[in-house]
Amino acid sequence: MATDEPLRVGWIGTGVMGAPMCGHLLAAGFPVKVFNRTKERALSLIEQGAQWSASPAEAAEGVDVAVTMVGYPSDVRAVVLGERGVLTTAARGTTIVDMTTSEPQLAKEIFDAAAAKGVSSLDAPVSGGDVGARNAALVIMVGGREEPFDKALPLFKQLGKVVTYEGGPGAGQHTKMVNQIAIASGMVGVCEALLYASRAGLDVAKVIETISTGAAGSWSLTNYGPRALKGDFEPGFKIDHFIKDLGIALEEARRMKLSLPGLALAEQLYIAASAQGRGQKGTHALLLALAQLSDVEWKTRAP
């Protein structure tokens, strides 16, 4: 392939974040083969010019970079290492990029399995939710070798506003765990603060505007506060997926003999929210779970 030709991409996973991310690559002129377990969720990308593939293996055949953006570590294992996975057809010199938030140990396992076939592997989880995915403003944290990182950089630049090489295999996933640990307790604080403001009879929109400019300001408050106020709890990132991330972080913390009580508490609160039937809602729907625990009603305001 001539150096001035765009990278040929195989894209696996067209969910809330995967679909707009893949769409950015198509808009930028990258040839894309796409696979998703449910073809209907890939139709908009096919209409934009993506070539449909019947399996991850088919999506990875004849491409330069195969990207996976799926839900859980078990999904990553299936689409990369499984019977019809990416590694069954990826040619020598191909780079696999897993952008799922997954287990650092699995990232290392994939790295070793890929290397045995002359294939490179990067773990490149992202932060920014559906807003970041739609606006190509994600933060991308990458682990693996530097050479394939440089190769995949043109793709990353179409998807994110910050792209950082973090170190060897698993370093991207470890960095994402740091991100999730920082977010977890912060999201609990945001939800508790909004519930308090509402219960105190304050103008919650005005409170959000006021405190977001000071030390209490955060991405979660700015982006999820207004959504909650409008009663919009649809997922930018699902509670059940967040529980998965927090579980990975806690398992890694145990392995490293770290005590992270704030993280453990956040996990328990999110498990309670999922048990209430809110697992498919956005992480800010924790506010509704906390309201239910206090037997109060969260009052929304029309947009």
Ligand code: NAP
Contents of the next structure:
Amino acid sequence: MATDEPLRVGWIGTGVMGAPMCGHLLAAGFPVKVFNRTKERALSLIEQGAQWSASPAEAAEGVDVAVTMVGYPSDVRAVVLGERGVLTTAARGTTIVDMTTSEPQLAKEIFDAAAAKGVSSLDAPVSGGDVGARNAALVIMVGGREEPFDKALPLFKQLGKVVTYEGGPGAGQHTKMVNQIAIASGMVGVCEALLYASRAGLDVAKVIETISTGAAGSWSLTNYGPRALKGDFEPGFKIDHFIKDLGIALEEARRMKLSLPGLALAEQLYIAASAQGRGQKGTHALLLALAQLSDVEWKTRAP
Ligand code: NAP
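Alright, leaving the form predicted alone aside, put up the form predicted in complex with the ligand.
Everything in the complex follows now, all chains and molecules, and the chain you saw is the first one.
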């Protein structure tokens, strides 16, 4: 491939995050082959010029970079290492980039399986939410070897405002776990704060505006507070995906003999929210779970 030609991309997973991310690559002129479990969710990308593939294996044929952005580690395992997975067809010299939030151990397993076939692999999870995906403003944390990182950089630059090389295989996923640990208790605080503001009879919109500018300001408060106020609890970031992340982080912490009680509490609260039937709602729907605990109503306000 000539160096001035855009990377040929195979893209697997066109959900809340994957669809807009893949769209940015198409808009920038990258030739893209696309696969998703549910074809309907890839139709708008096909309309934008992506070529439909019948499997992850087909999507990875004849491309320079095969990107996976699916839900859970089990999905990553299926689309990369499975029977019709990316690794069955990826040619020597191809780079596999898994952008799913997944297990550091699985990233290492993929790295080794790929290396045995002369294929490179990077773990490259992201932060910045659905808003970041739509605005190409993600933070991308990458693990693997530096040479394929440099090769994939033009692709990453279409998706994110910050792209960092964190170290060897699994280092991207570990960094994302640090991110999730930092966010987990913070989200609990945001939801409890909003519930308190409402119960105290304050103008919640005004309170969000006020405290966002002070020491309590956070990405979660600024992005999710107004959505909660409108009664919009659609994801965003699904509660069941967050429980997946907290489980991975707790497992890694256990492996390192590290006690993280704040993280464990957050996980328990999110498990309760999921058990209440809110697993497919956004993480800010924890607010409704907490309201239910105190038997109070969350009063929404028209936008
Ligand atoms: P999502 O909307 O559920 O999208 C996942 C996509 O992967 C869906 O289109 C799904 O297909 C597809 N998929 C799953 N298993 C597959 C398989 N075996 N073969 C082919 N396609 C498969 O989730 P998301 O919100 O985009 O999140 C994706 C990943 O990014 C998750 O690991 C999440 O934790 C992480 N993340 C999310 C956010 C966020 O704010 N949403 C932020 C940072 C990181 P279907 O259409 O058939 O369901």
